[in-house]
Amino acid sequence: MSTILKVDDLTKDYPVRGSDRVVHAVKGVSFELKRGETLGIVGESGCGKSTTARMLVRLEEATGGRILLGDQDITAASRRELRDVRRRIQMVFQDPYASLNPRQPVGRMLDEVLKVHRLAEGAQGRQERVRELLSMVGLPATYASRYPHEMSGGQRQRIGIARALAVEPEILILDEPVSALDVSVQAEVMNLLTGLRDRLGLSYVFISHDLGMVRHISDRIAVMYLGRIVEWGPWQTVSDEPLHPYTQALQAAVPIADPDAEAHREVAPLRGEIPDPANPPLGCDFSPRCPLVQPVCRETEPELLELLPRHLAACHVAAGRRTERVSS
């Protein structure tokens, strides 16, 4: 598969008002997205995953690094060029109610997108396209006359997906798209997203704090902690053989479907809190919370290294174990 999106050493800093300190929200993130692939980005709140998502569509300006959409550098695109960029890459937000205009019925919202981007001929053509978009997300044509407050959370999120699809994008950035929904509705929306990806040949960047949800839809997974990617690889190897202690903790927190096994499972919760991004620890960012911490972890920042085929991790302990395994 060809690469459709490439992120190279992306950074985002926020100055702290009234001081000379800087919050390093995203620190040197790099990854590639293949055409038709879903990349899952997972991590706790505050790890920088949503900031990364917003930079991918230029809702946040990067402090450094590049975002290449094909051969085009999005970070250097002019306002006029951004109009074409945003036809190719769209975002679905976490809160469907906050991202929809409460004063407009659904049909008018979608019609406005089609009119601005000149994607259908005449009012009749736009109406037909609105009905088609609603059908694509599993809603009847009558929903065109409804307002956001007249719909459930799952229905509103379907409208958010329809609005993103209206411009016929190549990539969807999905920022926690089901976390605000009831558990009973989450599976429906996830199945909808999977079906649309396969039917339309879309590429996804799927962002979540839930490793179980991410592995359900992703081809590859990137685990972020305090602004950095600490593990990266195919979903199955990251799930079955997590190398970084932080990924292992996320994996341990995923419930098991068997009630008896879940009841007898011992899960050691992570100790402590995420460090202050304006004052990160020396060495490995995870060292203050890591159950496997070694002296080197508090002195030297680990590199993101390939420790298994196509499976990378930034961990001194994991790298040491891999070296011992190879030597023996």
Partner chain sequence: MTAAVIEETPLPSGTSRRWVQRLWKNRNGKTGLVVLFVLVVAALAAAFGLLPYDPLEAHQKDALTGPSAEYLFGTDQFGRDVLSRLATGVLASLRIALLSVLMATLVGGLAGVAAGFFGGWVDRVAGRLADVVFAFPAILLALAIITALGRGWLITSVAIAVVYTPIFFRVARGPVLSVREADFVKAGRVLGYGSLRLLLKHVLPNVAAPIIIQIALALSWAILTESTLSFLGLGTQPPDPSLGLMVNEGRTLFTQAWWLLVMPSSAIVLAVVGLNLLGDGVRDVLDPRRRG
Second form
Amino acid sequence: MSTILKVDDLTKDYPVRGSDRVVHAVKGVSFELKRGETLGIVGESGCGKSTTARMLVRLEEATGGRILLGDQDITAASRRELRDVRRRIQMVFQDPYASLNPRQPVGRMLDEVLKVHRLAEGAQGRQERVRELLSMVGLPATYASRYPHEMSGGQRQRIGIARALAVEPEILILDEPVSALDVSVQAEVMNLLTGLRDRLGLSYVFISHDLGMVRHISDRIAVMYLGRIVEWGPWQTVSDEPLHPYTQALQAAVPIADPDAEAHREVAPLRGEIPDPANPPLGCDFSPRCPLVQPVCRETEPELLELLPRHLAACHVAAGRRTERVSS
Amino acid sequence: MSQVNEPVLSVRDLRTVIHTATGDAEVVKGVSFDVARGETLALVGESGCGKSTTVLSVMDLHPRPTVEITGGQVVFEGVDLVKATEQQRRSVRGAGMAMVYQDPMTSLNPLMRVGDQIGEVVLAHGGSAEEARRRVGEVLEQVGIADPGRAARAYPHEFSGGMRQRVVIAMALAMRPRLLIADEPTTALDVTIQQQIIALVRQLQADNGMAVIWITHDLGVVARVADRIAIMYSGHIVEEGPSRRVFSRPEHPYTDGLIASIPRPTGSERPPLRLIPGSPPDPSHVFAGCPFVPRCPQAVDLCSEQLPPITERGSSSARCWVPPEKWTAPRSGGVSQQVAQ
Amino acid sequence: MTAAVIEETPLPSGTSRRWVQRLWKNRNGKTGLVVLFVLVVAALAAAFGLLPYDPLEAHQKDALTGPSAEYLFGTDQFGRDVLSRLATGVLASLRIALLSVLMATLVGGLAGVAAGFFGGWVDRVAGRLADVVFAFPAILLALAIITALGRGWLITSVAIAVVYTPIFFRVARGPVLSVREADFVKAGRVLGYGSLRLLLKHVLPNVAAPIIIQIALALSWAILTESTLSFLGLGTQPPDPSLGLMVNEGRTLFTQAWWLLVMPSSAIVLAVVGLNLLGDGVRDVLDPRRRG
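Okay, that was the form predicted on its own. Show me the form predicted together with its partner chain next.
And the full complex, kicking off with our chain again.
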């Protein structure tokens, strides 16, 4: 599979208001996305996953690093180049209530995208395409005349997806696309997303705090903590046999909807809270909360290393175990 | 000394109506449940199902006059609060039963020191200043705050989200309530912090035998916290029973659908998620029969004509005309089978 | 694949009606519309000379007659018809109010939208200017302008407009600031929409409601301010009738002729309350989430 998107040492700093300090929101994130692949990015609040998403579509300017779409660097694209970039990479937002213009009927919303990018011949052609887009996301053509407030949350999120698909992109950035939906509606949108991906050959960056959803849809999973990717690898090993103690803690913290399984999972909660990103700890960011912490963790920042085939983790302890296993 | 099985709270046929410009809507349509000492009841449902209105009615905190209790009983430790005097209700509220809300930021007064806010609860219920001060230290320690003395002098914004929720819980504990109502207390929190809060509430419960009503839409949280489960849909409790039983043998197609719609937590197979078509109805919608009919794969003609009664099925009960053995559409078979696959 | 096309869910009723019709269905809106209608009819009658008497013509022998069939609202100390004078006063007030609000909306509203949307130095400069104007007490500022520029209805309009411009600036800027950050505007950026398109098609329609509500409210304040200025002798000049002037004149004769004070005062109260209700009604109607 060919690489379609390559992110290289991406960083984002925010100045702290009223001081000369900066918050390092994203600290040297690198990953690649292959054609047709879904990369899941999972992490808790403040881990930098949404900032990363917004930089991928240039809603946020990167402080450093590159985002290569083919050989085009998105972070350096001119206004004209950006227009072409945006035909190839689109975004679906978290809140289906806030992400649709409340004064625009759905048909006009989709029509506008087609008009701006001259994507269909004449009003007739656009109308036909709007109908097609609606049916792609499983909505009847009559919904073209509806306003957002005349639809349910799930239906609105379908419109958000249709709007992103209108430019026929190759990549969709999905920023918590089901988090704001009711439980019974989440499944519907997840199925729609997997179906569209398989039918249209789309590549996804699926961003969520919900490990269960990320596990369900991703080919590979990246786990972020305090602005860094701490683990990255195939979906099943990252979610079921994680190497990094943070991923292990995250997995243990996610409750399973099965009382019997839960009864056997008495794991002590992770202590402490996510550190202040403006004032990160020395060494490994996770060291103050880590149950496996070693002296070295408080001194040196661990590197993201390939500890198992195609499975990377940034952890001194996990890396040490790996070396032991190799040498013995 | 009350017996273990005797309910702390017993709600019978509770009905609550919201008055709006366009008419009245009954959003709690005859809800009954019990919570016993030391027990956790999870009240589960999606947005607009009436779960929050139910507990607000129980707590006598429903916004008047827009929201009005029109019938039923809320019996707390033998006293029917619906018929009780305002004074009786006030002595129960915050003392006999206390509430923890979803958003720890808005449930604390940002301009008041944490210790004063907790102490105020004690003072409001007739405690002395000395008592209040002592209690503030005690409850802050109980919820695992490292330096209670310093914490009491801090303002809410000086705490992180998780710590704030601990403060809110400490405030709820101030009068040693026999019932704690937690309305989505971890929804706004990160999952590792959620785990801490769940562990905290369970510890408190083990220590003092509080009954807990835990409102949530997250079946994972339910599995972790609940002894018993009540599933709400469109103002009704559609299924009620012991946690394990409900998860392993759901008696209502809605429960079955909810369980099936969650991604499998383990295994290498990832089949498409089973889904419940459509979305939850508007709370004001009036149905002739069962409100779940438009989304129900198992529905028969009778379902759209008449609201099914609550039927006992083993240790569970469900509001459904069609027993699981007569379901025609495929079912999840309960969570254990799903996980085992 | 394509997930099975989902069933069409029923539409909430009453969404397609035109907004004027919806305003009529709203209790506040209806009252406001009725009041506005009465005021406009009175003003038009005055403008086209359809009044029972010439407002300036004195009927000396009928001076200070109470309300009667001949003089519906009575006469003043010179025997002039109070109804005719009142209608002419409403015309003068409405003319000044409309013109001043129009100027304030255009200048303040546009500046606010631009400042909110583009931010940066545009916002800082416009914001400072608005602060400076705001720092003066409204009436004092209007008085100062009139003293500097002279009297007359045009200058009165300008004075009132200057006072209300910063209010429109703020009313427009606030919502633009929040709408600019809304996800649907971000989605538009990701879709490659230009700034002008985003501003005109996505931001403006979503901030129109507060501005329109503000217009209805500002009209009522402008009427009040004009009356105050005339009461103080700085607005409309005698012998031309004006609501404020009539209140001032009626005040001294109240014990002999109550109608001279009550009629113009009631007209002011009616106009102010009516336009406020209209503002409330418009707010209810313009918010799509409040419909149905």
